[in-house]
2 protein chains.
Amino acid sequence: MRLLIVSTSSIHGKPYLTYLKDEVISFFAGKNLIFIPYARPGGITWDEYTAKASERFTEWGFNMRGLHTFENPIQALKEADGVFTGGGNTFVLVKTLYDLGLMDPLREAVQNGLPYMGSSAGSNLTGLTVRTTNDMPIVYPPSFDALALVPFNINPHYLDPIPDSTHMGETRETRINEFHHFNEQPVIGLREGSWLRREGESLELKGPLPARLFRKDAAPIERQPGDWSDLL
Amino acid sequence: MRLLIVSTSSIHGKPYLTYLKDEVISFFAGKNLIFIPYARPGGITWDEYTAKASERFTEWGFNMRGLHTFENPIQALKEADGVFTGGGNTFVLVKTLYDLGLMDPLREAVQNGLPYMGSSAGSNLTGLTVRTTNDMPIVYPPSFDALALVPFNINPHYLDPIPDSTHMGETRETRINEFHHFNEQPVIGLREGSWLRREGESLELKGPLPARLFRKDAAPIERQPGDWSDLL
């Protein structure tokens, strides 16, 4: 299985995806790509979102086409070379995939070797469930189960507590601790600028920052970029 | 119908609920109260949470008992004088109420005159749905439909964009705008320190701050404390 699990499509001050250029080119080398636009950031249409992603990927020498433009998207996933699921709202993404009957075909295609890249909501999708998303539940999906391509959950855009904040909303760490009152699996808090790359049984944390690993009934730990294959 | 819809149980630097003392005493004067502890902040037990709330309400001269301690909670709601639903995780709260068959009996009791106070997750519950909660979806409830005691949704702990933030996660306003791509009802962004009081057909915004009103296909507006009865 080949995965690129990215915390955020953009880091502050840099255009969409550009900070990932070398990684994406090495990951998808020579592939024709399908874009999954269903997370609809800001409510933009599937066509608008596909145009945005395609512009960047075309600049990098790839062909890219939106999954929604295929007459038979299930067949398209079977025949695809690579797939990228963009960020946006995780609930909208998951509900759309279930409604269109695409969750199982997508999982099978990736398990059979289709390289999968996701950012933000598209990264939540690789985990066991989307129960550690930061998004607002603006639609009701038929399940919170995700693709389960890794044996843990992702929390993208992981945010450390803000010093001296007077806001009384829960910190991200508090939320993930509450998750562990009701769920067993580890959660990787992936900071903006970090990503995971899975190649078969190898898992690597990449980017300049450590990530935060939360396990049930244990104190969270900071782990540096490098080999994280023990999580698989 | 009588409602107290509170953004947060605590404001920065003040002990639990204390900033609301006068309002709560005026709202519940002379009542024996039931506490609904199901939102379990930080995963604490129903007993622990009830003890925390009861301590404050007892100090103010009320009797308070956890809903979970009644052999017949549906009967208890029918006979209650007043009810307070504490904050915590909205998904846990809603799932528990559905699982225990208490959502409809609670709605009916409040519609029949039972004074209802909610803070944070307990405020989300008064809206049409919980689709504008800020909470992490750590459990999967059978529905996102809420008590529908008001014809709008609440976004508690409403947070203005943080100036100069480099974080790429969506602002609260962006999230609520995305909500309006898929939902029709107005959303009231209730800042910490604000609350709404409904008395029959009168609705008042109280506390020192304006609240932010979001309507589909319209720019959000700031409205001052005072009469908001036009929202009913």
Contents of the next structure:
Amino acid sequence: MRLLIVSTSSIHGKPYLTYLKDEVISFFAGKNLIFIPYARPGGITWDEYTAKASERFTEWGFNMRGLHTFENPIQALKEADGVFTGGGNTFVLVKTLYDLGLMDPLREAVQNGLPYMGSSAGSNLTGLTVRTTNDMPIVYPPSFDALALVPFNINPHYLDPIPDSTHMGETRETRINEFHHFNEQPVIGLREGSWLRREGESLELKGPLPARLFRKDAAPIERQPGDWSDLL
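Alternative state: the form predicted on its own, after the form predicted together with a further copy of the same chain:
Next comes a single chain, given without company.
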């Protein structure tokens, strides 16, 4: 499998996706890509969201079309050179994929070699479940099971506690520890500006920042960019 698991599509001070240009160009070998826009629950249509992604990918020499525009989306996934799932609300994304009968075909296509890139909600989709998303469950999908393309969960946009903050709410670390009270799988807190790239049995953390690895009944570990293949 080939995966690009990205914490966020935009970082402060840079236009949409531009900080990932070199990585994206090196990741997708073919030119005909599919965009999955289903994570956006309102304020922007699937066509508008696809146009936003397509504009950037066209600048980089790719052709991109929204999955929702195909008469036979399952066949389209089989014939594409790659797929990109954008961010938004993870529960909306998962519910829509299940409702359209596309969760299993998407998984099978990626397992059979379709390069998959996800950002934010699209990255949550690569894990075992979507139970460690930051999103509110504004809809109720038939399952929290995700694509299970990696043997752990993702927490995109991972935030560290702010020193001297007077905020009294739970931190991301607290929430993930609560998750581990009931669940076993590791969770990777992926900070904005960093991403994971899988090439077969190789997994690498890339970008300028370390990521935080959480395991049940263990202290979290800061893992630096580099080889993470031991997690596969």
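Small disclaimer: the values here were computed from a predicted structure and weren't measured. Just so we're on the same page, rigid core means the largest C-alpha set that superposes within 1.5 Å between forms. Numbering follows the first chain given and starts at 1.
Trainee: Superposing on the rigid core, I want to see if residue 31 changes position between the two forms - specifically a Cα shift of 2 Å or more.
Mentor: Yes, because once the rigid core is superposed, the C-alpha of residue 31 moves 2 Å or more between the two forms.
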